[in-house]
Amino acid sequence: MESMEDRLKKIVRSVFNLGPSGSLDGLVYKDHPRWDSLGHIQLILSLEKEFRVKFSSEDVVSVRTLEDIASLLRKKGGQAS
């Protein structure tokens, strides 16, 4: 079975039409032209269905780092889809 951060790393990858094997390491919102806005919003949803949690306006605009999302997933007890 799949580690939570591999997963999350998976759907950043397929959300930002990132390749296999490129780094995610200092990936930041808004800093990497797929991160903005909207990258942002598709981003949530993606990850609000894979893990089966909802996030509030607050957790939305407080994650800017893929350590900020994993974080909150552990928070939230993010489950497999």
The other form holds:
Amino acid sequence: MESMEDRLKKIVRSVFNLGPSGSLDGLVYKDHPRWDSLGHIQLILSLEKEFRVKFSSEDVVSVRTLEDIASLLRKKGGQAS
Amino acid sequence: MLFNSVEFFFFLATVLFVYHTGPAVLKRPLLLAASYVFYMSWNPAYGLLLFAVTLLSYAVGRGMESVRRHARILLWAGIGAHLAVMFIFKYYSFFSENVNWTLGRLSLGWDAPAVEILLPIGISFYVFQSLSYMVDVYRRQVGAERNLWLYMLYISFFPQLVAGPIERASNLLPQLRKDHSFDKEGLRSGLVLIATGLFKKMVLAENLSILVSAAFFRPETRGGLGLYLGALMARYMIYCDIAGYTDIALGCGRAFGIRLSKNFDRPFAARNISEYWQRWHMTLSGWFRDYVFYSLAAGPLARFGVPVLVFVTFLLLGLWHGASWNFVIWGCVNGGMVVVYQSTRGWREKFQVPAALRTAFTFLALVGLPTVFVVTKDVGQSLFAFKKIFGVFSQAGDWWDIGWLFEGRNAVYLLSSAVFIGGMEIAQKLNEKEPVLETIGRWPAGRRRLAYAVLGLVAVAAVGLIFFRQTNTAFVYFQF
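Alright, leaving the form predicted alone aside, put up the form predicted in complex with the partner chain.
What follows is the whole complex; the chain from before opens it.
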């Protein structure tokens, strides 16, 4: 079974069109041309669908990195596929 | 009291003098008193409204922090009260007109009462600043401010009170809390910014406004090309107006030792419509991103996907600019363009289009054309103008007629605007690396004197133009 981190990376690659081997190191909101405000919401909505969780507007503004998202997903217990 | 008036010059000089020479303990009370005097100079009653809005968000912020479990209810009550203020003062007339129009069609024999309400200057700016504070406290991005006097200064700080930048509490409150000693460099750079802003407003915006009025005052007398050029000039005029105001605001702030937020980042250099909105009126677009777009994404509308969220956000952004169908359509058109841009991104990246061409297309088509909605008085006139602009083949020679642009004084305004805009764009591009004045300051003496002489001539020409034109109007964004 795929880990939560792997699923998260798969979604990020798909939303930002990075390709299966694209590096995700140091990916930070607004530092990557694809991760702008529209990409951010696209990512949030895709994550909600994949992990069946609901992000509040506070969550939306607080996450900046993949680590932030992973820790938020762990907090919300979003593991379902 | 307009920024481009003699009264404001004396007002600012007096406040600055007392601020930097008086005792430290009086600095904040002085700024607060000056801010209320500045705002009440338009209409003393406005001061009450400003105070009421301030007190409301202050109380909601304190309430949310002390009773966290009821924070959500308090926040919604605060948002509702703020929006009610905006509705009554800004949107009621628009609402009642449309309701009455609809009821008239249904022949129900009832009318929504018509009430003449004078729109308080800058209401959209300080109400938005107050709203952002409440949401930030709710999201725990800032703590609730305990000092009411300091909070009043945050909402009313006169350089940015009536037309922005819309400041976040996290940027402005800590600066207001700090004691600022006199900083010669801050004062010098502030005065340069004020001069730049006055140049944008009093020379360029005023010049262009005459040409734009000549194009759209009676659009039926103009050809398609003339109306199209009028729309492009109108976009530049609006830019010089609000960016000029912002420069003066930032300059005044800096003279007091306070750094206000950047609001424009050479918007017409944008290579696509999405980038344009990241460079244009940044504190407003950032506000809509953080408080509308992100909030919508966490609400029930999210199920319809990002395009709907973008579209609704831009519709509201349009409505913020003015209570009219023209602004609603203008917002929707912009939202539609951002949605199309975003959804075709992967496809477009396969083609290598030179950056200069993308920049030109963004300004000449995507930014310039929808400005027709902003500069015309109603939807009927907008459609009429578009019909003319796109009627290049049906109007034969008439479409090309732009002779009026070169008649009499218009030729002076057109030529001087073109030269000044070219110079300003080059200076702003150079400023990105290092302020031009600093670069010149390091040049050898001969070259430096020549540069200062050229700048002096530009200043004389600019002042000469102001006297030649003899017009001085209020800033466009005051009405928002």
